[in-house]
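Just one chain follows, in the form predicted alone, and it is written as structure tokens.
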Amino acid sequence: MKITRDLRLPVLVAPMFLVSGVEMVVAAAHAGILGAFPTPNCRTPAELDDWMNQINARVEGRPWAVNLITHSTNARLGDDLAILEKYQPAMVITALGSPAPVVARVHAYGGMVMADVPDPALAKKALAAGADGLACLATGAGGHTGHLSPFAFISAVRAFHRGPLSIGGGISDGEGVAAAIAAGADIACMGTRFLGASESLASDEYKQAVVAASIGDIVASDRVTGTTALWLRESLAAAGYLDPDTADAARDYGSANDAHRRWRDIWSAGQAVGSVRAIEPVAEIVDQLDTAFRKAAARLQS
């Protein structure tokens, strides 16, 4: 994948709702990996314009990415896409809908379109709609998670797609990055590992909860949004979502206007949560990943 040639390490920082922002993307770029944020993290098109202006000015020509919701319910899609065309991020990751509405316009400025997909069937549809590559979501990912093994997923997709491919889900360290690349991915997508980064928009309480958590503290539940996602056990308990007799919630990808707002107060994390042992800068996290990745690569070569 062309974009990885400009990276120190084949790592994409997952675009995380209410977590990824300007500082995260800029720090990732300067550390030699690919940073990304979802456009819904900006409340208005004007704020999105401001964020992208800041990022473009500070990454100094290094590549960065943005996550765009293409579902028909996204009333801002046209406005957001116009701002993307203005600032021209190297990669646009589409989610919760077909990439078709954005492909021609992103290609026009030379950008790459990666479609977020949870299974091979949707991967084929995304490619047919014009996506350049696939952002494969496997089991173990935080937020709305996947259900397939990352290795089986890569193998299945590589049977019909030889182009750009990222894989995310439970990748916690440099060894995991090396394993993803060895299995056939071009870039490893990591979100949870960066939840506790100094540059993360997560609250201090959220970051401390992530640092204190282990893989046993991760709970898969569809009670919060109506779609299965991975959550920190303590935040689910505080919000009253651990009762197994509670009826499934209606499908809702936003934030609830109740005492415990989804995503803000009910905290998501993936199975890689045990790798987060301190609140530290993105640059230090990348140094750790890079050292482990090089050692793992050397073991493969030997």
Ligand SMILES: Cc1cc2nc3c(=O)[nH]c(=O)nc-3n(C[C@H](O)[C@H](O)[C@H](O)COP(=O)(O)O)c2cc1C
Given for the second form:
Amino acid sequence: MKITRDLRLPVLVAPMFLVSGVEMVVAAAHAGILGAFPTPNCRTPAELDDWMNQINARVEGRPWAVNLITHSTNARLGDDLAILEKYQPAMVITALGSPAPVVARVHAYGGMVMADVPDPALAKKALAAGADGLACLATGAGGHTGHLSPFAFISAVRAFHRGPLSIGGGISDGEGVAAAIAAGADIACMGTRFLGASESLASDEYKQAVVAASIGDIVASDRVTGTTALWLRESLAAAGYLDPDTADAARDYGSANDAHRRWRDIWSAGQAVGSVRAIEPVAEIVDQLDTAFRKAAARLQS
Ligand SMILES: Cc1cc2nc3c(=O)[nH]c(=O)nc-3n(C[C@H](O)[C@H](O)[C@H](O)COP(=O)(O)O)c2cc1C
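Please give the corresponding structure for the form predicted in complex with the ligand, as opposed to the form predicted alone shown earlier.
And the full complex, kicking off with our chain again.
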């Protein structure tokens, strides 16, 4: 995969709703990994234009990525795509829908499209729709989680796809990154590990809760958004979502205000949560990942 050749470490900081923004993407680029943010983190197209303008001005030509929701309820897709064409991020990660509406326009400026997929059947569909690569979402992932083992998922996909492949879900450290590459991925996608980064937009309370939590504090629930996601038990309980009578199963990615409230007040984190032991800068996290990755690679070689 061409883009990883220019990176210090094959790591993509996952796009995270209300968590990743300009500072995270710029810090990732300067630390030698790939940063990304989801466009709904900007309330308006004008704000998105401003964010992308700032990123391009600060990354000094290093690659970065953006995440677009291609689900039919995303009324802003057309506006976001036009802004994306203006700033030309190297990678576009599509989620919650077919990549078809964006492929030709991203290819026209020389970008690549990675489709976020939870299983091999949807992976095949995404490739048929023109995606260049697959962002495979495995079990243990924060946010809307996956359900397959990363190892079985990579093997199944590698049977029909030799192109770009990212794997995410529960990758906690540099050893996990090495395992992902050894298993056949080109890049490891890590969200939860960066939740507590100084550059993350998460509130201080959210970051402190992530630092305090361990894997046993993570609960899967589809009650908050209608799709199974992983949450910090305490915040789920505080919002009343552990009571089956308060079920709210509306699946609508267009209700931005509701969505903002849910993800802001109910905190998501994946099974890698125990690896976040302090609030620290992205550069420091990448140093730790790099050291452990190289040790693990040496162990594989010996
Ligand atoms: C708080 C949070 C918000 C997320 N928001 C999004 C999102 O807006 N779009 C998306 O495609 N994935 C989103 N994800 C999923 C991540 O992109 C990624 O797949 C996942 O974090 C990888 O697994 P890990 O958390 O175990 O590292 C989110 C994850 C978290 C933890």
